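As a starting point, one isolated chain is supplied in structure tokens, in the form predicted alone.
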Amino acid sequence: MSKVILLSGSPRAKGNTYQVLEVCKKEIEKEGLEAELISLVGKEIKGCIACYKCGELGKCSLNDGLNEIIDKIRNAQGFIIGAPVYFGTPRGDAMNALQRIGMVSRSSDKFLSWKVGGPVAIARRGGVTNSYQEMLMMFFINEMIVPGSTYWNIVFGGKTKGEALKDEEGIATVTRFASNVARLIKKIY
């Protein structure tokens, strides 16, 4: 069965980012695919050190738990990342994870090529579009297929848990995006 890995880049257990990705997970499962939601809560994901050992190792040389996530993504057909936007950009460790996942793929077996997915940005206000675009770059440079939706994958919600779920337009957008990810995977695989 085809599978999608969803990665929550929030440090908050079951906060807005996680809850938005749960909506995506349910939609993917409704389409008949398997979905696994992984959280970075409690992990300290370091930035890429450009050692280029991933090309020879097939995994990252840093040992902070990201290689286990990379293995899950390698074996899936889809990948979605959600990141909170606290200060106008995606949270740092979410971007660290995304950049290292991309670097391992580009430097080794190109496992991201032709996978389906994309980013989701969650914020109280500013920086959401820029954050979405910043994360999107990794998907395109790794030959991934990013389906569209009814708008950008942006959801508004502040620091109160559950607030993002009240953004009806944002939730409708990411629900459609998740459905499109699943439907496209079914057509390709």
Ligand SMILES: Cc1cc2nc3c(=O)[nH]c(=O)nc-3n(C[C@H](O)[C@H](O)[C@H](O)COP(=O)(O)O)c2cc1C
Given for the second form:
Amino acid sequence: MSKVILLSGSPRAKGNTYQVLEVCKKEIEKEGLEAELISLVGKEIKGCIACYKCGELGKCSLNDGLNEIIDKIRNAQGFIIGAPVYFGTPRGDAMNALQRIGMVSRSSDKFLSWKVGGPVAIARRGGVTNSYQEMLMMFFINEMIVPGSTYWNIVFGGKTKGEALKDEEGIATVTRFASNVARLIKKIY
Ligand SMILES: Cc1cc2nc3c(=O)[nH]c(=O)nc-3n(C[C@H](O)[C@H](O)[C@H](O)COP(=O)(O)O)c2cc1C
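Previous: the form predicted alone; requested now: the form predicted together with this ligand:
Let's see the whole complex now, leading with the same chain.
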């Protein structure tokens, strides 16, 4: 069965990012696909150190738990990342993960090529659109297929956990996006 990996880039257990991705996960499962939601809670994901060893290793030379996530993505057909916005950009660890996942794929077996997915940005108020765009760069340079939705994948929620679920338009947008990811995977795999 086709599978989608959803990666929550927030350090907060069951925070807004995680809860928004739970909505996406349920929608993907409703379409009949398998989905696994992984969280970066408790992990410290380092930035790429540009050692250029991933080409020969087929994995990252850093051992901070990301390689296990990379393997799960490698074996899936879809990949969605969600990140909270910090000072107008996606949280650092989420971008660290995204950049290293992208670098391993580009330098080795191009496992991201033709995988379906995209990013979701979550914030109280500002920086969502450019955060979404920043994350998209990694998807497009790795030949990933990013379906659209009825709006961009941005959801509003502040520090209260679960507040993002009250953003009706945001939730409708990411639900449709998750459904489109699943439907596209069913068409091409
Ligand atoms: C260090 C820090 C910086 C933040 N910067 C922004 C920001 O630039 N724009 C914004 O709208 N919200 C900002 N926020 C709020 C979070 O994006 C928001 O609370 C989000 O829902 C957190 O998601 P989480 O519950 O998954 O961690 C910031 C929060 C923190 C902790």
